[in-house]
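What follows is a single chain, given as structure tokens, in the form predicted on its own.
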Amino acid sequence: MIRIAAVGDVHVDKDVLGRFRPALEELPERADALLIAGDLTRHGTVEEARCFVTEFGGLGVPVVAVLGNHDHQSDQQARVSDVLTESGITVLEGDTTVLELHGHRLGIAGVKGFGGGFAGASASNFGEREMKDFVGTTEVIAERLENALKSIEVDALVALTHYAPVPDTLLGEPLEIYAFLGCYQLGRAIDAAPTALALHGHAHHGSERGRTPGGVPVRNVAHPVIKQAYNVYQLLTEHVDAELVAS
């Protein structure tokens, strides 16, 4: 069994320091790795990235993250990634990492993702150059995720994104903004590989549980949704949905 702790949208700034740390100190007893589904910071500054490292670094388990839209706000995303990487946190964007845990190989493929909408209500790569650029960005990112998921052979495979791959986990959000919260291309990429679990954030008012068209369990782990420091999901058991509550 592999136990994955996950959370997203923690939006760390100096005023958040200490809020998550007490629960995180217990993490090695509850989980084998921590995955963070983007929006690590509030405005994507280097100073906030250092605050994030203070709160989420040195936990005694591997920490793997993708960036979110907030982490791009100040156009310092490369420097934000560097701060995290230098602290030992793995940041994914179209690539993978493999963790050896209890004799099993856990593979994680991650991208930030992008918007565009879902079946029956999605943007198309047609018309003005601005629209083609928007949808083209989504398609490129989804292709990177698919290629990353297909590139590794592991015992359990997890897709980590910030934007949602399915509309199920957006229930509770206004329908008018679904296209800005995720896209069907991410779900299609996840279904193209033997993915065991997909994790995302971004939808603060959404729902936790969903599935891709191909049946892969999807979990919205945005902190405002799960309402705790992290959820824990078990892999390589009969039921991926088994969750260990961590306050």
Contents of the next structure:
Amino acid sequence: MIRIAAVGDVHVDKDVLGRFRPALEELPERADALLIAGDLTRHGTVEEARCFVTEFGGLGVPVVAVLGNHDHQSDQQARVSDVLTESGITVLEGDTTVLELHGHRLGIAGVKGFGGGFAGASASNFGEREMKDFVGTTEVIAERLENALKSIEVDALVALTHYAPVPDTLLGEPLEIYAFLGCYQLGRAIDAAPTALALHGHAHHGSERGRTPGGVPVRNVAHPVIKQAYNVYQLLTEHVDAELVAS
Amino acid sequence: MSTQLDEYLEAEIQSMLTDGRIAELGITVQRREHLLVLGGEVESGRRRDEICRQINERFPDVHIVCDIGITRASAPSEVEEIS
Ligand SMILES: [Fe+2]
Ligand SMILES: [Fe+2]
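Having seen the form predicted on its own, could you now give me the structure of the form predicted together with its partner chain?
Below, the chain from earlier opens the complete complex, with every other chain and molecule after it.
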């Protein structure tokens, strides 16, 4: 059994310091690792990244993150990543990390992701340069996720993104902005590998649960959606067959 | 001339919320007959107060009510089994 805690969209700045810490101090009793689904900061500054590290660092369990669009706002995403990495947080962008937990191998593949929309209402790689750049970015990022997911053999495989891979978890958001909240290409990447769970954030007004077309459970862990410091998910539950035990 | 409670005002407030220092993409703006209701959730009381102050300052003749909440950050009491 593995328990992973997850949250996204905590948007840390000086004014948030101390708000998550009491719940985070209890995290090692409840989960084996913490996954962060992007939007760690408000404007993606180095100063805010340091605030994030102060609040979410040194927990005694591994912390794995992807960045979100807010973490790109100041064009300092590389330095933001460095601040996180220096503090011991693993930042994924098109790559993977494998954690050994209770004798199980938990693999996490992560990308920020991008918009583009979903079946029947998606943007196409066609027309103006700007449009082709937009959808081209979506396609490249999804391909990197697919390759990352397929690159590891583990007992439980988790896909971590900021943007949503399915529309199910966007329910509650205005339909008109779905194309800016996620894309079907991320879902297709997740379905191309034996993914056990997909976690994302970004959709603050969305809903918690969904599934990809291929049946992979999807959870929107944006802080305003889960309304607590983090959610905890249990993977690889050992099912004991009661009848077998009895005989 | 007094500020019209129309779609342009709503759009202007949304862009104020996202463009500048505030950087909140998740605030809702609802027009009522004589007032404007701000909704959604942010990460701190200081952030909520700043949003309401800036919008009140920019549109002094509009009656604005601030129903923005602060997202709770307590530890979870349950575990969800994924299968
Ligand atoms: Fe966010
Ligand atoms: Fe976001």
